[in-house]
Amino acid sequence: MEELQRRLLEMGGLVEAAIHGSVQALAQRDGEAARQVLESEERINRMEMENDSLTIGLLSRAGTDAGGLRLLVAAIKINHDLERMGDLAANIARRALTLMEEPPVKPLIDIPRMAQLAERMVGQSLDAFVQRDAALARAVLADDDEVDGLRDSIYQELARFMQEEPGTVPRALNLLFVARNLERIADHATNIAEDVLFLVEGIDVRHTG
């Protein structure tokens, strides 16, 4: 179990890192950080499988309490959510290395500031489940608000610029896509925190709103 969970946070750690390199790419237009997050996605992947394998060999061992298996139930959801998140952040790495070769839309603030929230509830979610800690994992669900008022934000602000500018169409769906994806990783950083209330209160908080 304690295996698990060491590298589950490692696996944590790989991906906050993407996420970070992948939005410094698109902001200092930096082929280089970019390049670093396509070559951890690999990596990230293989981890997956690992800890998969893993967590199905403690499952199938006998005596394992009630608490036992919710963690092992929520390690296989995180593990999971984590592998998604490293996904998404290649996918910004990508649109990045694209934007690069042409001249910016608009100055990157609010993207960045999105950035820096959806890799903040990546690291609370984490701590959550490592100190158990439920009411952390609460405030985790409460940011997801911000996300997505700043991907509204963000959405009618390129919107207004393609119906002014025709020609910035190709690079605004591209910094569209890059919103979309921090979205995406926020609701995963969003599940782990609902993992965390299940493992720690066994209470099932999706859906409700």
Second form
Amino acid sequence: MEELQRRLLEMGGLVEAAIHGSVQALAQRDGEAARQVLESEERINRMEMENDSLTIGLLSRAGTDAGGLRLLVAAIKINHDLERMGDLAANIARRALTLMEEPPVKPLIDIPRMAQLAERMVGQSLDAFVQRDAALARAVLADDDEVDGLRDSIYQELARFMQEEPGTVPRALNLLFVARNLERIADHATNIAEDVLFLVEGIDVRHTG
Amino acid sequence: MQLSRSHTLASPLFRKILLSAFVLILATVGSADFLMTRYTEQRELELVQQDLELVGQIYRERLSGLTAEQVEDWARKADGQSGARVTIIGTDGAVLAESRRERGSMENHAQRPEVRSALKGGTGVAKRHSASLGVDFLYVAEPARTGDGKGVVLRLAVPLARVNESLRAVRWRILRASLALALLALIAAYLYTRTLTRRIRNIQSYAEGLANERLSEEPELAEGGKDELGALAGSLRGMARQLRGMVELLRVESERREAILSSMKEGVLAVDEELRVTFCNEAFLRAAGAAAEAPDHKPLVQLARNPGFLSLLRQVLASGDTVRGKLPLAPASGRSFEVYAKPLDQGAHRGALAILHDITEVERLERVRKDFVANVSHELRTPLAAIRGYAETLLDGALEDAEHNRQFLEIIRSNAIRLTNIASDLLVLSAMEQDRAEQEPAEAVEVQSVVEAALRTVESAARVRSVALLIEEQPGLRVRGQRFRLEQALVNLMDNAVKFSRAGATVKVESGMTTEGMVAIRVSDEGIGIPSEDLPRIFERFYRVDKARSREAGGTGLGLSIVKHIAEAFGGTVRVESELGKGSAFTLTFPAA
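Based on the form predicted alone presented above, generate the structure block for the form predicted in complex with its partner chain.
Below is the entire complex, every chain and molecule, led by the chain shown above.
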């Protein structure tokens, strides 16, 4: 059980680094960072499979109490969320590699902010998992709205660019995908926070507005 | 320490000592009593026997003067006088006379042991139940002769009941004395044992106190006897003193170490083979962005998840080599660390030690320096290229071109001025650094006069751009420093303010005291403002928010850097607030003189 938790956190660390690297690749046009993210994606995928079989092994063991079962169920979900975040970070890294080949559409302001926020949410959701901290998990849930707001303003801004200057459309579309990926990373962080609440308080906060 | 009685009784040692004393006393007193009683009994019987023998002696004399017929009467009389039963037995065992019974009813006494001894010619003594009278008797029989020369046996007897009676009284007296003696001995044993137990108890609880590390709380051991226990207490006291000294030494040492580790700027982390935290200091917790709590053998991933850091430590554990690396510990914090990790051998426990040095600032400075060198060459090259270009154009024939040659020369001159400005600004900066190194003497500078002097310098430029200059000041403010430096800082700020203001705008210079008792001078404009992402870097050398515009305005990119240096030389600070499109405000704060 402890081993599982340790592995989830280690995987979380990889995912955090991947997200950070992908945004760095994008903002600073750092091809090396992007390639590292793509490499770590494979490791993350491997870890997901290993964690899954570990969890299934633990599940089939008799005599697990209610708290233990909750942890295992949460672990399955967190494992999946982390793996998806790794994929999304890899997507961002790929877009960053494409964008590097062309001059920037505009100075990036909102995307790094959004990335910072998403990164913080991922970190906090994992910290909440470590410390079984319901308050921290709730803070992550609250941040999600801000990410959604940022995504909307990025959409509008990019739409304006595309209308004014059709030459920027392919690049703007790539940025749009990046924003979408970041927003989905934030969603997965929210999922983890919800799992933590389920783990700590045994309540289900999904789909309650 | 005072022990209650029940407490003392509960002590196994006490019980053991007391019990053996009890058994010993009872055995001694009991056997003494027994022997005494036996001895007394023997003595008593011997006395009675001697009496009887004595009486027998007299009776034998008497008997030798009597005939067989007189014997019977005499026996009865003698019994009446002496109180001893008298029996006279013939050599054939037939009873010739008996003082307490009829002769005819007596059986033959030849087989009685005392009679048999007497018949053989000695004195026979026996203690026996009398078949004739049904009472216990002590018999003494001796050979004798009657007056008619006939050999008989004279037997005297006293009932043992009489002897026993006097014996009982003696026995009882002895018993009472024994009991009293035993009781006294027991009380003495009890008291002694109690004292002994208490002393041992005291020493024991003192030693327990030592073992439980309650060294400072434990009162001094009061035991001071001159025997072995006293000596034991003495050595215990000595040991306690030494222990106390050693514990104190260790405590001070560990506190010092703790203080050193926690006051270190560098993060320190120790992990075991399974990457569990065995020690970390506050700096490490800060670096990891973890909540400050005792790590207590938690897995490291709960504190720091950075994959680079984890794999670096694993590498150290696997290879046993020292590893260095640069990495961000918590990517979100934006800080980077140089990590120095080496294996840690603590006997059977292998692990790794990591020291983290925050190099965020170092890296930033490095970047600033690189930027500076690049900028200096760039800043110098641009005007030089212009000068060279226009000079070559002139040489190539434009010198004759009356229409343009003057314009080209103007351009050459303005670029030369820029180079001069850059050179002098760089000189100012390096002089400032020199000043700081050499501690130029400081004087009390009156702020009002400096502001006015600075105002005169920028007045003409303000007039040209039709920018109004407004001074609001509190008279009498003084700061410590060098007058011409303060003037330079104000000129730079006011010049910037004028340059980035639109026509008709106002530049305001305010001075006053802050609530903290500092002198503040604030230069604000209604100009274009500074984008927030540039704010942290505007005091860096050659940093320009809008490069083209700044150069066009004649700036060297060094002005604010000089302002910052001056503020620091005065022991003060410079702060900027700005809103894009609304204007900027720079505030200098100095300690008052």
